[in-house]
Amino acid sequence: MYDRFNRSIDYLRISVTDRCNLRCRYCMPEEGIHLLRHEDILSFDEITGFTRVAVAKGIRKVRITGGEPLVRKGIVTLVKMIAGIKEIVDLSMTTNGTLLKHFAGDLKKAGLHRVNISLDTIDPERFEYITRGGNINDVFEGIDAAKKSGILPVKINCVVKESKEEEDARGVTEFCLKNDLEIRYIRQMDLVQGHFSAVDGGTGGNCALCNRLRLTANGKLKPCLFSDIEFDVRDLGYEKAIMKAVGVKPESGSNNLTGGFFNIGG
């Protein structure tokens, strides 16, 4: 499946919830958000059905995101359903890691291949400040649980303001080196202003190589994170929404005035 710029579109990111158990300052507004109604959120059958159609069109990599995906009730069941689509070669999840110690073993058995865990500092007080109340020990325990369960490699997503040479980022780098973890540095983005850059250690943020579609928790298919373009998969049907999204995928991102990281998945 190719877009009009000859990019092979083979990667689907699925936001399964707009809810999160943390309130990270660069992601969640201090005043909170207007949460989706439960009836507006795609069911597991809808998510799996859409994914089957996307795979038939050429999708081979799937990443489950949120919000925080582990707060979605029955998430292990959904992972097992998606893992049952045999053509998927890479099934991963992005999580803040705070609940992972409770789910790692079951997620591995369900078919999850690997996990990305958000960690922007290893200082407990800084972590509590950034997340507005989080406990960093929960993340450390989640990382250990993922490794012991065989969800490998464990990758760390570290958000930076400017570069990996910042004090917090250097601490995370050292932690990753000591604990055999891969790390990616993601410069803090602004959807409204259109500020983004290539991920250091990953392929995100490089528009020329973008191979992604994004499905929101309420069924909007987006061809680009930094764009307001979206197609309702319930209204259009799965295949038509996919083909429309691929057909108008922009050459590069601009800005997004209608969404947020908490409901698109970053």
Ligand code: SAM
Second form
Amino acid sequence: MYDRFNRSIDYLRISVTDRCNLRCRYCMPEEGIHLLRHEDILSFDEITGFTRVAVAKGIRKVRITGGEPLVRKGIVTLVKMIAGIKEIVDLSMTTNGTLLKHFAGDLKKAGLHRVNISLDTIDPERFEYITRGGNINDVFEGIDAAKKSGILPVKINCVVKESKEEEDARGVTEFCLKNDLEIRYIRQMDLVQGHFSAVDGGTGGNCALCNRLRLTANGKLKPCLFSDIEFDVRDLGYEKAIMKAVGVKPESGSNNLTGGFFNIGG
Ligand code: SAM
Ligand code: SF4
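Structure of the form predicted in complex with the ligand, given the form predicted on its own:
Now the complete complex, all chains and molecules, led by this one.
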């Protein structure tokens, strides 16, 4: 699929839940979130059905995200259903890693190719502060489990305020070098203010190269993270929603007043 600006759209990010077991300061609002109702959340059949139509239209890369994807009940089954769509050449997941030790082996068997794990510091107290209560040892165990299960390469997503020279980021860089992990630095963004920028080691943030569509847990298809444009895949039907989203995908992002990272999936 090509959009109006001749960008090839072949990447779909699916947020499978708006829930999370952490409360990262840059992602979740301080006052907590208004959770979606169970009946508003797409079922596994709906997610897989939508993905199948998207693949028929040209999607080849799929990333499962959230919220925290591993808190969605039955996530291994969903991964297996999506992995069954054989045209998908790259099936990945972004996770905070805290529950990964329980799932890594089964995710590999289900057909997950690779994983990105978010880690912004290696200092246990800083981690607890940033995530409002998380235990960094859970992430370390999750990283080990992913490597042992062969969900490779394991990439680390490290959010920085300005640069990778900040103290927290330097610690994560060193940790990745020692542990044979790839690292991507993501500058902290503000959806409301429209502050975004390119990611070191990734393609995000560069609108001219943007190849993605995003599906939220409640079935809104978003052509751009930094825009309020969205199409309801239940109301419109999958194919129509895809064609509309690709048809109006903005040349570049502006701002987004109707969603957050926790429910769009980053
Ligand atoms: N819970 C999973 C996790 O943390 O990896 C997946 C969802 S999370 C919304 C996806 C990615 O978005 C994570 O790597 C996270 O660090 C990033 N993210 C969240 N809020 C952000 C922000 N304000 N600016 C930049 N990246 C952000
Ligand atoms: Fe949860 Fe991921 Fe957001 Fe942190 S960044 S609050 S782990 S969804």
